[in-house]
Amino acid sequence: MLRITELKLPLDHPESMIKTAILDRLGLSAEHLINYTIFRRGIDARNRDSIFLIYTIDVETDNEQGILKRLHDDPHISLTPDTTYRFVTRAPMDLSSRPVVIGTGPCGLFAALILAQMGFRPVILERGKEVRERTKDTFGLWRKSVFNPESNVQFGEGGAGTFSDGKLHTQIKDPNHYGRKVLTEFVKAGAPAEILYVSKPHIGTFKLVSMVEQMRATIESLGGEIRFQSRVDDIDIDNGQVRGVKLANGETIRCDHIVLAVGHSARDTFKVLYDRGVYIEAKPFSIGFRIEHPQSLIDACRFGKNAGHPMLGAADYKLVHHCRNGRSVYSFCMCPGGTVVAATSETGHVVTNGMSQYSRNERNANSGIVVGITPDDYPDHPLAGIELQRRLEAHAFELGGKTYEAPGQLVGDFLAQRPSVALGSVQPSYTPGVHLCDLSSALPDYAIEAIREAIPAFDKKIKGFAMHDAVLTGVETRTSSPVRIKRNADYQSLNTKGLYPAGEGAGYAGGILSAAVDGIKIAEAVALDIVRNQEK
């Protein structure tokens, strides 16, 4: 098949305008054209009043040689890459020894899929509950305060990403195609298929639960094991080597592979790793603030007099502003439409997170505000940015009244330095609520210095941002790992053979479908491993 990228039209075409404009393009005869399909369609609102629709589009002809040599200039136009996934082995008849995969988010659901398609029916430990207790959890901090320590937003099924806006797109090389692998896998469980072509897909919340569920059941069917509330306490090294792991209920299950999938917050497994001795460092990541304003004042500014148009839904943004202190602020986690939800996953700690359901029809639109650090903002050990997290989340539920409600400051009132005593037309949506107080010893003096700064300017670019009503919600730690369990070439950690760190908690990803890409790359490397270690 031919692909042709970037053919630009009208907002409201009709759908028969691009078969005319592929036959334009290729300047063929509509009997020539046998059938097209459409690979991605993205969005072009740079001028917010003339808005289009680009699309990339993969064409079947009876003279695809013919067409590229005429048309060897015409940089739109190639042959379509094959994105079809291969196994990289198979596991054998007499499978000695079975891989176990710590943690059920994307990352370690996709090593587990994949070992499991493969063959090597993986043992999945997950110290949270299935998806739907865990749902049941959740809900009880965000509407009664009740909080459980081992199933919440960060811990249980589907990982922290199941309560998020579901985005599914990424900024990483993936020259493999495995994002289609698991855009694909998402739709077999429930996804919908449009998010095979949108340039920006996303799922939602409800529809994550279901998908995660049926992957599951799927990775069941393959001779995978999936054991819930099964924390993972301690990990056996002998001589370098991984050699099982000990649960909390004081259970050793021996192993000589591990999926170290645990994702950004578990805290009390770094400290396990580091007091083992397996390499770990400090690495950046981001604090700051959630923000929410009105959906539709983000729709007027982004969209214009097409704002409410079906095809384009709730508008979104990605700002970044650099700072004369030398920090950089910058959008972290647009949430269209969602609501700002309580992700803490220790007793005693307010965190702040974003989430939107596939609908994105909330009231307010959200998003971290947060600033960009680095170990040298915490130096000495590398688990101190974990501690530098602590601080932050024990001093915000403090600022919000010891109930887990969340420290919150009208946006006007934090840049006067004043407290806030009221809300104005913006009503938050964070729950178990709001505690209005003044934000200014929430973060770090240059973190706050750098935000103050960053609102004005971003105000420059969407007309509003500033606004005196809008509500700063606190606090915003948990934007990516502050450690990095580094790893070789072939995937295993520096000093610990056997250890596989991936995605997220090891510093390997950001998001939903660059994690579960991590896990493929994993579980393609413990599977050819073993294969190897079993024929020697």
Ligand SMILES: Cc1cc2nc3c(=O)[nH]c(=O)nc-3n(C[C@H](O)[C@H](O)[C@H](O)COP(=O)(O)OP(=O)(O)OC[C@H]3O[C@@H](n4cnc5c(N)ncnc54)[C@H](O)[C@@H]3O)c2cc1C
Contents of the next structure:
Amino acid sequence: MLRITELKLPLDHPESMIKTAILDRLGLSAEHLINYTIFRRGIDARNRDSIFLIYTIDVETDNEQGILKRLHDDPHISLTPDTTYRFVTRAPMDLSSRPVVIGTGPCGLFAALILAQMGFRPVILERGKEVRERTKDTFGLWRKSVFNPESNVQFGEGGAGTFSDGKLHTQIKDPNHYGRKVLTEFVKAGAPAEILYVSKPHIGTFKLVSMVEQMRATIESLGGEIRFQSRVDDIDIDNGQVRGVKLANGETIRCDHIVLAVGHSARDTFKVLYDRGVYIEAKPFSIGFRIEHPQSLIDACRFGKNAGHPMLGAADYKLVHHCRNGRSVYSFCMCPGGTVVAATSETGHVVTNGMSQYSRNERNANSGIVVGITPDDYPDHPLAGIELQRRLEAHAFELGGKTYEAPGQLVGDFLAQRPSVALGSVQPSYTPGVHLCDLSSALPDYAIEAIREAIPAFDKKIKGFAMHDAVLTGVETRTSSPVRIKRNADYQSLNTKGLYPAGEGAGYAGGILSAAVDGIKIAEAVALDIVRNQEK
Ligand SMILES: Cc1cc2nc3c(=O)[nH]c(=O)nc-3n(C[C@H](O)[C@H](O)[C@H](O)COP(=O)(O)OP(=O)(O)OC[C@H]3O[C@@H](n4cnc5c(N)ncnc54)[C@H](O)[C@@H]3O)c2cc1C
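Switch over from the form predicted on its own to the form predicted in complex with the named molecule, please.
Whole complex next, starting from this chain.
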């Protein structure tokens, strides 16, 4: 197959134009074109009045080598790379020890799936409930202010990505094409096939729920065992080697390999690991607010007269501003046509995040407007970042009136440094509700100062971003893990053999796709180690 990149066609092109463009680009006549598939479709909206679709297309012809020779100096034509996923090993028939996977977020699910596909019959332990029960508990907070610390947006089947926008782009380097394996498995589990080729794929919450169930069924059909409401409360380490896990119900499971895919909110688990002497260090993360604007404002700014075009969908944005006080403020986890959600995993805390459905047709656009912070801001202890998060989240709970409402302020009032008393034209989407107040005490002074500088700067890029009635809610603290559980080149913990820190919680991923890719890498490392040990 040949790959053509940067094939640029107008937004409203007819289907037949793709074929014509391929023939033109390759200098072919139609009878030599056997087939073609779209590998990627992106949007070039730099000029909003003249938007193009940019294709990467894989083409089957009867004369690949001839074309390559003739067009050897065209940088946009090459052989299609082989992205087929191949297992690194297979489980021995007499498998002597089953690996344990902690967590069923994207990282744990993919580690478990790959291990199961190789025949290692993993045991998967998840503190939360299966996804349908978990959905009821999550809605309990959103609709009735009833919070369950073991079953919520962070904890339960599918992990933190389940109630999300399901954005699947990542900037990780992926020379082995693991991302392709992830997307292919997602499609098998029910994701729309377009995630395989649109440049910024997303799935949406509703579909994610049934996909997670389908992946569970696949893992079980391959001999994996998934246990819900099975929180790991301790890890048995003997002479620097893991020997098993202890569950909250007192049960012990013996094992020599643990995939630790607990996500960034498993604060109690981080503490246990730290107490057991597992090497952990503090890591940078970000703090800030969610901001909501009318989606129509973002669409008009990004797409002009093309706003609302079905090929374009709801517009997104990505913003960054470097402030005079040395801080950087950026937009995080932007959710076009979505809602702001209550995302705490601890009682008496308020945390914001964002999600959307596949259709992305809610009235508001939201994103985190967050400030990067580093261990210099929370020095002296590897777990100090967690304590900072807790302080901010507990204070947000107080500012919000101690009912799980989020404290909120209109952007105009935030910039003018006065409390908000009434909403304007933008109705915030956060449930159970928004309690208007003054957010200036919700974050450290340097962060407030940075955000006050950044919002007007963002307005220069998106006209209306600093509109008076846009709504800020807080606090956004779970942007990434506040710790890193460092690992060696063989993916095992720096000082604990058999422990494989993985995914976002360990500081090795920052989203659904990167967490899933990390899960695949970890599964391979675990599998190879088990086979090596058994051959000894
Ligand atoms: C509301 C929201 C929206 C998001 N939107 C997006 C998006 O659109 N795109 C994107 O790429 N990313 C998004 N993210 C981030 C993404 O969800 C995470 O990066 C990703 O889920 C991390 O995967 P993970 O498997 O490493 O950890 P997690 O998904 O956090 O999974 C960890 C799992 O471990 C379980 N667990 C924790 N401790 C224990 C224990 N002691 N014993 C047993 N089980 C335990 C938890 O219950 C959880 O199920 C969003 C996150 C949230 C909260």
